[in-house]
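Taking the form predicted on its own, here's one chain by itself in structure tokens.
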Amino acid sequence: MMNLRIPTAGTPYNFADIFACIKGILSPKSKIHNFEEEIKKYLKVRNLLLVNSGTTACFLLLKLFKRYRKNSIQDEVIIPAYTAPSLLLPIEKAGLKGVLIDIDIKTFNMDVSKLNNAISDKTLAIMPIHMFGIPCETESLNKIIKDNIFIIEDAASSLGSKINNKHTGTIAPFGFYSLNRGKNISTFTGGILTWKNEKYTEILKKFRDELPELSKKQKRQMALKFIALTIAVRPIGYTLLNFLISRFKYTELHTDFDSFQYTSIQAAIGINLWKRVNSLSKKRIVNGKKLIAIFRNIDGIILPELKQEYNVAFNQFPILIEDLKQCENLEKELLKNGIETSHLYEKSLDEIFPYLKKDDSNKFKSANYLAKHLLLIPPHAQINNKSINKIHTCVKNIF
């Protein structure tokens, strides 16, 4: 009997999503506006735009900050030392510089207590990132940060997570999400940007409208790729086609990113997906709680501390394993049982980009430790009770 392999990430699509994709090829652009209105209701926000990726969404907001900055010397964006290396691309494309601060090993997120030492006259923006879907402390930043510094939430991996019933990505004055492959909800590619102050609406719409549109041929190619993806993210397709799928996984650092307008194809897929956005998010929340119960109180394993007011729709469920040999053994045991895991980014940003280090001292000790000891368990909707039981058995076999 074939042992099916469950991918680390992936929105489970159905035939209705494929049908919506095909219909979307001929749908008018008004479909995009309709989808934006659906997301506004879900996030409970007034201002929102769709673009082709979270990276583009971030870039447009950084362009806005640069235009409205109080002082021309402000060119620094503070980010945690452990996050996606590609996040530096929109920062640098906007003519800005990334400045790192360490993570808090207790929360796996930016160490907010270190902000005061990082903020200077050059600081333009601070970017709290909700890593793995875990909310990063944001509300307090709104109260302590000066008016001349922008706060932008990176909620790329946390769609569905909440703090005190407020969606991550909507708490700070600005936020953005990703709808790309591997995110909590995916329309194949896509990004959402949100903002609170109406005075920025026209300029952000102008930025969006200046993005190029895909040709008809490119849209047809997108539709075909989406249909292929619907097969690839299912365990049967992922198992049978793994030899082929592995060739399309990202193995090298991105050096640039494409920006273009969101399409009616993606909007049609999104509108259909949004009918079950709550159930898909709930599944991540419930699976996260089950995984916490499995890994809690095991010697040698560190779990992120979660505040009571957090409702976490995990993009990936993160654990730190102190003994690297045990980490390797657990990874192998899980894969043998059809559960694929990930290490995500195996180095902190200062190790990947030495120019970000201000000196040779190990300033980002927690970020370096997390990068080396992190193992990510899939919590998405295709992880059922049988999968959870397999994970539990594997953990008992190793620890």
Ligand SMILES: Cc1ncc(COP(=O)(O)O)c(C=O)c1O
Given for the second form:
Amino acid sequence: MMNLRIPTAGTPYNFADIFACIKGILSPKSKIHNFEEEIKKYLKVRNLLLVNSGTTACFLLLKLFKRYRKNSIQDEVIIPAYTAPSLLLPIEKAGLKGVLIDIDIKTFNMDVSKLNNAISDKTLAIMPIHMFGIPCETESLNKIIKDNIFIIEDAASSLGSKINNKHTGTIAPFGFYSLNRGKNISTFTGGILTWKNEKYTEILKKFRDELPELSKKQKRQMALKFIALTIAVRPIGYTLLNFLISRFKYTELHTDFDSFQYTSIQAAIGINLWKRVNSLSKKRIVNGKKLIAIFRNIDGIILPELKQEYNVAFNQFPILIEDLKQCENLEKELLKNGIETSHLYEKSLDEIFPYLKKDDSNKFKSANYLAKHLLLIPPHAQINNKSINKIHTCVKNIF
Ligand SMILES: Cc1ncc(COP(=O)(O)O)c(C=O)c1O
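Having seen the form predicted on its own, I'd like the form predicted together with the named molecule now, please.
The complete assembly is shown below, putting the previous chain first.
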């Protein structure tokens, strides 16, 4: 029998999603507003807009900060040294500069204790990023950061994760999410921006309305690509079409990004998907707990420390493996058993963009280590008990 391969990421779409997509081609623009209202209820927020990507959502917020900054010398955005390299694009397109701080090897997220050293008169914004779906400490930042600095949560990969029952992305005054392929919930592409203070609502809506709209032809093409995606993320489709799918995976660094309005097709898919948003998140939470039980207390494996008040809808389940040979062996053993893993970004941002290093000191030691030793295990809803048992056996064979 053919050994099926489970992809590293993927929302398990069903026929109703495909039907919603086809119906969405004829839906009016008001569908987008309806989907925004649906997400508002879920996230318990008052202000929110949908755009074409997490990158655009971030860009519009940075544009807002620039307009409302207290001092024109404020042009720096603090981000952790291990994250999506594409995040530099909206920062630089907004005419701002990225400033890195190391990650904390215990949490795998930004080392907030290093913030004081990084903050200067030039700091415009701080971006705690909830990497892999793991919440980054944010509440304390709201209390200690002066109000001339904007705090913006990057919850691109953490839709469904909570701190003290509050959704990540809704704790700081500003936040954004991604609905791109591979994220916790995907409407093919998409981004959500959210903010607390009503005084920004009008200007952010203006920014959104100024974005170009896709043509009818582009919308139809998107619908077709979405239908192809629904097949490609299923193990049977993924296995049979692997030779084709691997060609569509991002392997090169992006040098620019497109910004346009969200579409009613995506909104129609989203509204249908949102009927299962809680069960999809729950699967990630439960699978995460099962993976913790498998990888806990193994010599040579480091897991992220999670606080009791965190509810983690893992986007990917991250482990650090000290011995790189063992890491390779585990990766191969899992693949032999149909479980695909990933290293995500193989370098930290200071290594990819040396101009972000201010001096030669090894300031980003933890981010460098994480980039090299990271292995990501899929925790998504297509990982069932059989897959969890396979992962357990593979781990026992290697460690
Ligand atoms: C942490 C993080 N922030 C932002 C983004 C950008 O989101 P999008 O792909 O929707 O533009 C990503 C995407 O991979 C990400 O992982």
